[in-house]
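Quick heads-up: it's one chain on its own, the form predicted on its own, in structure tokens.
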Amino acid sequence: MAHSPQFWNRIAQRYAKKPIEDVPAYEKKLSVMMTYLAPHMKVLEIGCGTGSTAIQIAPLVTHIDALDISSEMLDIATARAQSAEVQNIQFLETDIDRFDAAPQSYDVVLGMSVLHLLEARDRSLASVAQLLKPGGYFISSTPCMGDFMAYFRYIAPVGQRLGLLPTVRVFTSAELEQAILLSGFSIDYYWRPSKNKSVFIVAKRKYREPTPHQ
């Protein structure tokens, strides 16, 4: 993810105009997400993109810190928030590994369509666990291409070298679930519409310290 800001800056305007691919699935995820939110909560979103999800949930919580590595994406997100008269989102140009916040600062962390774009997924999951209060929730939606498009792991590096793709990691849903569990979470909710669709997981931060990754 750290090596992809130029890619995302270049496609930001086009990305912003792209319609949601599966509206019913997105609406179900949003509906489930909202059941985990409350007015007193402070939320962190990693890889917020053009801010659509943060703006949707902003009225339900006290504050959102929304991170993205693309300044162009954040410009669009800021304009959208202003247009919607949403004032409790702070958009920040950074990623989870460079983000400086005190441990246990957040009640909920969101990672929508971002875990497969991270340079070091497991290290980032450990950072998420550290930033969450014990009993807090990490809510994610992730394309697990290892389940249906494993060959992409050979194509992605070529596309990245040519500047046609951002950083993309290929892993299975089982590998993702195991990584989340090892980072100090239990799975509270799991849903996947079909094998070639993103895996939606609500993971609860355990009260004990996470097991270090081997």
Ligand SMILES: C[S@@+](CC[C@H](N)C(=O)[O-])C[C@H]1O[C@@H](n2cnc3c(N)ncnc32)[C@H](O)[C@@H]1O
Second form
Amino acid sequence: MAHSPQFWNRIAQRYAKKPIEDVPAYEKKLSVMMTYLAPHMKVLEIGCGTGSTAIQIAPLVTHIDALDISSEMLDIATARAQSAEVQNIQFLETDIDRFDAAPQSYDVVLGMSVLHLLEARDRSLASVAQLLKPGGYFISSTPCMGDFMAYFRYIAPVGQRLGLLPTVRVFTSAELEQAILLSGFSIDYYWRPSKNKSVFIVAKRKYREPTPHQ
Ligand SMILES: C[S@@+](CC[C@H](N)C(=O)[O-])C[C@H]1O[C@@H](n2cnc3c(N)ncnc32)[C@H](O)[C@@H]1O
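Show the form predicted together with the ligand, please, the one above being the form predicted on its own.
Following is the full complex, with the preceding chain placed first.
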């Protein structure tokens, strides 16, 4: 994990300039996401990167806490929010695993292109469940490389050791779905444009406490 912030800091400017890979898919995800938002809501985004999604949805909710481990990503996000005159986003430099907020603080948590980058995905999912109000939603989009390039699990550690890659985890969409269910959610919406594209999941936090992961 130690090198991940450095990796994201190094590529932040390039990441900011990179066009969205699949605009229709992103727009569909955004429009589905928006149906889960309302003006009274408090939202958390984990791994907000350069802030694009948070800035788009900010007018629809009362407040967004947007966190990321990369200070360079957050600098770009802050500048973008300022130029868009968006004032209800607080950008925070922290790891999701170190983020300290009261349980049930949020109505919605977003995790766009980040679950595969987490050191301990299931522990982070448990934190997300804790941070959400019962009945709240966790909205995520995740490349599940286990479905279409499982061999990457052997390449990733080498790339990480060489500093060419951040922490990357390879899992299948079925494994991700199972992990989300085990963290105390039910699946409300599931969509994937095609097998090698990110899986978009809207998961609803159950009203009772989750059973711990085995
Ligand atoms: C692929 S980018 C996605 C950024 C943004 N969500 C988007 O969709 O464009 C992943 C982001 O997650 C951040 N990140 C990686 N691991 C993290 C962690 N453990 N806690 C918080 N942020 C993390 C990285 O710094 C990076 O900005």
